[in-house]
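As structure tokens, one chain now follows by itself in the form predicted alone.
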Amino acid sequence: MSPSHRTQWDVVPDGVVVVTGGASGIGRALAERFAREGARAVVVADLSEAAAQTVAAGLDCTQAMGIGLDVTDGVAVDSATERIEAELGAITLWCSNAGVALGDGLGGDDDWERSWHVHVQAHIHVARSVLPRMSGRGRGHLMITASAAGLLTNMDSAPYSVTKHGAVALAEWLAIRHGDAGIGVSCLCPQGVRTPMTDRPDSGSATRAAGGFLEPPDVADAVVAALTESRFLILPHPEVAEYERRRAVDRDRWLTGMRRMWAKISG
């Protein structure tokens, strides 16, 4: 089958899958699901090496590896790529999934810097490291986890919302530049998901008010379905597509509605 006719799902069965932010939440659910779906090797990468190794030890696949990785360190990302490919074989799917929730309102300079490095620069590091390798083989897939906030907004946090918009824009750019080279690119944009990040008391009034929280395995289901159907945009909450449509059709009306909602939940 030629690269242009492959589905994006073919990179998972008997492939090597890497999931960053893989020790908890969506990342852990993805690692567990890909292992069950027949990935030959699953690498759980997380800032906490101990937590990554604990999750990897419980995976049901031929080979599992847990590694400590700071996704904001480009040298470390490239070293991890080289190690994984040397020990396990060619990476077929990289889920660039690590995220942070920082900054109330406009936040501080540190909130902006950290959010930028995790939500945008980290994906750039991965793209620079893995896409040339995948392009040379004519096979591979990069999934970037953004957020519904990257399509709409997060009223609680400007640093989170703006950098998640950046993640979506980067994923689109990569899909345009690499989509005809046998490389799949997709962008995961969930709304509320029950993770350690959203379970915190300071997770934000807008996040809690949005409701409709999914469990991480529900998100993994949506990812599997999207990869099988070769869809770029992965929306575990299908209603987000309609919200984005309304935003695009009449942005002034959408902004008015969002101000009303903010006044209601913040008052």
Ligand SMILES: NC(=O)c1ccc[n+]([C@@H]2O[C@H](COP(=O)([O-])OP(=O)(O)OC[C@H]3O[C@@H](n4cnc5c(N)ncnc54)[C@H](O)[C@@H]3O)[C@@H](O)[C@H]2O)c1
The other form holds:
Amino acid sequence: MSPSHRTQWDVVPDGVVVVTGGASGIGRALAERFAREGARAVVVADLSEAAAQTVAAGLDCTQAMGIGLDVTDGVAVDSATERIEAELGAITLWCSNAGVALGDGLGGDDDWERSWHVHVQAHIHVARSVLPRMSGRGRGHLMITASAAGLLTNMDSAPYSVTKHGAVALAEWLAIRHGDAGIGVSCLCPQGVRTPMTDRPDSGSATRAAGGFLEPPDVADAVVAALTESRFLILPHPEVAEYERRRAVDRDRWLTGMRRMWAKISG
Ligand SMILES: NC(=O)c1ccc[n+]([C@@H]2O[C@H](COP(=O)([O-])OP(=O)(O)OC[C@H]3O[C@@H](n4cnc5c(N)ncnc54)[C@H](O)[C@@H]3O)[C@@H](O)[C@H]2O)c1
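Right, the form predicted alone is done, so what does the form predicted together with this ligand look like?
What follows is the whole complex; the chain from before opens it.
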């Protein structure tokens, strides 16, 4: 089949799928869903090798692997790519999903540095490592998990919001520069999802005020639908499209509305 006749979904059946941040929350739901959808191999990559292996052990697929990987370490990302391709075959889908919720308000320098490395630099490491391989084969897909905070804003944390905007911008750049090489790129931008990241008493007031929390399997449903329809932007909360439109049409009006909401939830 020529690349133009494929849908992005073709990377899943019989494919080799990698999910970073796969030991928890959204990443775990993605790994479980891709295993059930017929991926030949699913690799769960996370900071904790033990946690990744526990999730991998429960996957319903022919081959599952759990690996310890710090996605901010470019050398480690490249070694993981080498190892996975040597042991399991060509990677067809990489979900660059690991994330951290750091920084209250403007945050500290450490919050900015860590958020930058996990939310932007990590995707660059993956792109450098896997996209040339995928281009060479004319087959492959990179999905970057950003956030609705990367399209709109997250009023609680500037480091989170700004670095997620960076993740969206990078995903768009990659889609433009690599989209004609038989490679798919997509960007997942959920609002609130009930995961360990948000299931804490100190998790953001703005995230909780946005309401409409989804469960991780709902996000996996949205990812499967978007891959099937070859869509770049994946919005598990469809209302985010309308919020983004309003922001683009009248930025001052949007900012006034956001200030009003912040006054309500922080007052
Ligand atoms: N939960 C939400 O409401 C929500 C909303 C929008 C976007 N997101 C994004 O979705 C993604 C998944 O978040 P989640 O809610 O499932 O959170 P989670 O905390 O349940 O899972 C995040 C996983 O990423 C891993 N991780 C963190 N830093 C890492 C690193 N340097 N290397 C490897 N793994 C690392 C963690 O160990 C954890 O297992 C994140 O990128 C997050 O920013 C979450």
